[in-house]
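First, one chain by itself in structure tokens, the form predicted alone.
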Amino acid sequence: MTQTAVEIEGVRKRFGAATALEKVDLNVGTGEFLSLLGSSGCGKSTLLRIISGFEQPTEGSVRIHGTDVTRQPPERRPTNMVFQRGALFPHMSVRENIAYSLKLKRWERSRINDRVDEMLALVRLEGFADREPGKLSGGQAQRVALARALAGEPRVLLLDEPLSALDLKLRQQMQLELRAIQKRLGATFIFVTHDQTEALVMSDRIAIMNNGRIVQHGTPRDIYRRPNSVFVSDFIGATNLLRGTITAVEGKRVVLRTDSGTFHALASDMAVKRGERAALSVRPEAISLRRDPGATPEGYSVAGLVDEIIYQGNTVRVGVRAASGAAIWIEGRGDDFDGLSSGTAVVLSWAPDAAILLREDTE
């Protein structure tokens, strides 16, 4: 059974009037890469300096393997936190700076040597021991400022943002590296971002927040596939959302009244009823398309025109406007859509379990 590194209980921030975390629980496992994704402004970093002792919560408490720290300063936290730039110290070289902290604590020249070489062998950075931060690359600052939170053995690590000053492709290698990195040593991470791609990447567990509170938590491929509300759903990931109103409740069945058509769906455990305003989500990759415009399977496809191409690589993402005038995005490789062109007829078809209903109030 996994042991609770960190627990989050009730904490509630406010900055005067405004409130910036509004009773968050959470428990983070010992050896989880968790993250805490949302867009600016919805409380992820705020949660993150509260775990660290840098903003004290107005509400609620913090545990950390079993002890309460949340009046506790942060150096007295068995946590250290990477920031979005490294912040290393210009003045001293890439093994000063990631030797810093182990002065501090006062351990012997010997071993801190020793240490220094361990964590520029884990980031990859061995002949960089005596360069000066200013003639690093972006990448390889984030290493070192990565090497020097990891030098004192924190129990938790912190990541507010890391990655989002690199270029796509560097960011990309480093998510990989720093996955990596977390596996080798075991150690419980909790990173902030504001990327839906980078959490799925790196995660094994996603906190999603909007407004201050997590909205849900779960592992990657749950939170893409069976998201709880229309915000979770068309924030993490590509979706097209088609809205209408439930016009019968057939058991488990749904049918729902759009302005792209009429469709049924799975409830799954979500209590409905008629008159309801909900929406279903259906993923990019789990629509087909076919190019004759003859009959077509009841309940679940849409009749439209070829809108608009565009080649990523090895996928293409086609959009179709369908009749009611909604745009509607596809996602396939490239070889599927071979002779396609603007204004084709198409129809669009997805199996029922692909489709996720959800109400329109659970935003």
Contents of the next structure:
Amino acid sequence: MTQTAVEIEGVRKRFGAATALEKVDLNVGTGEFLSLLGSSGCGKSTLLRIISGFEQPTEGSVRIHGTDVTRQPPERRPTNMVFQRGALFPHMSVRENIAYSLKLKRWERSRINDRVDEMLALVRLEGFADREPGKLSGGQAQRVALARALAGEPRVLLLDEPLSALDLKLRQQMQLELRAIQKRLGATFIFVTHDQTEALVMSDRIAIMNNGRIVQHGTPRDIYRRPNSVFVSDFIGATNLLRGTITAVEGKRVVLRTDSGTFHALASDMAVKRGERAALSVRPEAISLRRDPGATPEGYSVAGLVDEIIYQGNTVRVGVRAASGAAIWIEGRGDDFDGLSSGTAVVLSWAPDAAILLREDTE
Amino acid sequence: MGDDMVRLRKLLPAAFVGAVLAYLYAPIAVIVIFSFTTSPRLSMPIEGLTLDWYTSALSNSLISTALRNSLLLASVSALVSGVIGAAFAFGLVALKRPRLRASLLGASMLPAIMPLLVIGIALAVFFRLMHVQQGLLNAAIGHVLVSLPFVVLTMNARLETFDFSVLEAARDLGATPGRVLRDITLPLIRPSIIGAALLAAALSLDEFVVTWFNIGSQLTVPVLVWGLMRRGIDPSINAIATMLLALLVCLVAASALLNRKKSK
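What would the structure be for the form predicted in complex with its partner chain, rather than the form predicted alone?
Now the complete complex, all chains and molecules, led by this one.
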């Protein structure tokens, strides 16, 4: 077990009558890349601001490498932050921006210069030391912001949606660069994002937040394969949700009756009762499509008519309308669906372990 | 005939714009021109050019006293309104509650649309109740009152686009609040503060109504000119007005320039 870099214990945050965070517990390991993922207003930025010291929790504590920093102001914490839109000092050159924290630490001038050069090399901006921040592109500005935050060797680097203002190509490139820098330095990164793809690509671990709580955390693979709620399965990647009522429970095997038919599923580690509302989550890429009805696996298939075919280049999405009217999406390689057209009668089926039973979220 | 119509159509808008500009600037132009002419009366054609009115204006001890007082009041307005207004606007913009912000901004703007007559009389009555003798100090307090809303307004406009996250970035990188003010906040907003302060100075220089009700027996340039005018037009008044005009144009231009600079 690696050493814990950040321990968040029972953190609650209220703004007046509104509750932004509801008793959050979270540990981040040293050298870990953790993403806080959620839609806007879920509390992820508030949590980051509590770790950085810009907000005080109403209750609970924050420890960094064993030291309680809950009441420490931001300038005394061993954390540094990369802001959403860089927040570079517009009246200072790139070099002065990166040197700022080192100057405050009263480093010697030559040592500062060496460190700035090292940081510029790290973010591949060697020739840019004397530029004004106003003359940098969005991607360059974020690289400088990263260099500035890393210059003082923070024990934990906090990143508040630093790539969200960049266009897609550049964002994808910066995701890989950030990940590579983090690996090379072995630093602890806490990364806030609302972009699930970004979180999946970059993180060692993802904590998904909703309504001020962490609803699930785990590796990207765990979260994608084993979501623990309808919210998570819907938020991470695309999924088909078949909602209904549990009509039979035999050990782990569960029968769920929905408008689109009766399905079987495995209740992995969740206790379910007859009569409970539940949903079945089946990923679009886990569904296979056949044109002949033939022998369909009872409980793991549904028949319908092709409704829409959406060409996406490397993949194709097909919307199938079940007899009940429910739309089920499947996704596959382009040539998987040659010869299909709107109105074609098809049968959709999936492997028994591809269907994940989820309790309906209680709001 | 078609051609003439077309030409007329083209000329008409230009003539209109010319007439409006003439209306706006002709009186001022007349004063400036006659401050340089030899004839003591306002008459055409101009007989000759001279700087005599300026020398006589500047050698008049009443006028130099008035000028000194005016510059003193302008400096006080610039300094006090500039500092208070900048701090107030900064606090306003940092407020997280937009409705409170809007109402506080509105409240600080109100004196700008209130009749100067009302402000002048109210201040005079207030000072009388407090048993404060009329004088320069009262006028200075009045000038700050009159210029403060404009300082708040220009600072607020500039700060709307201010990126407050740079202040947090500095804190995050290890700067104490005092250090942030010195290294980041002041260097970034200094041009705007100076610009707003120059505007306050300009407003103070030609303030008459509030001054007249509160300054007692002391003089400022506008109060003196008003007194001189009652005795008839003296060409040295033209010279004073022209100097005042030049000073105001410089202040307002510098203010506008400073506010435009760094506002990106």
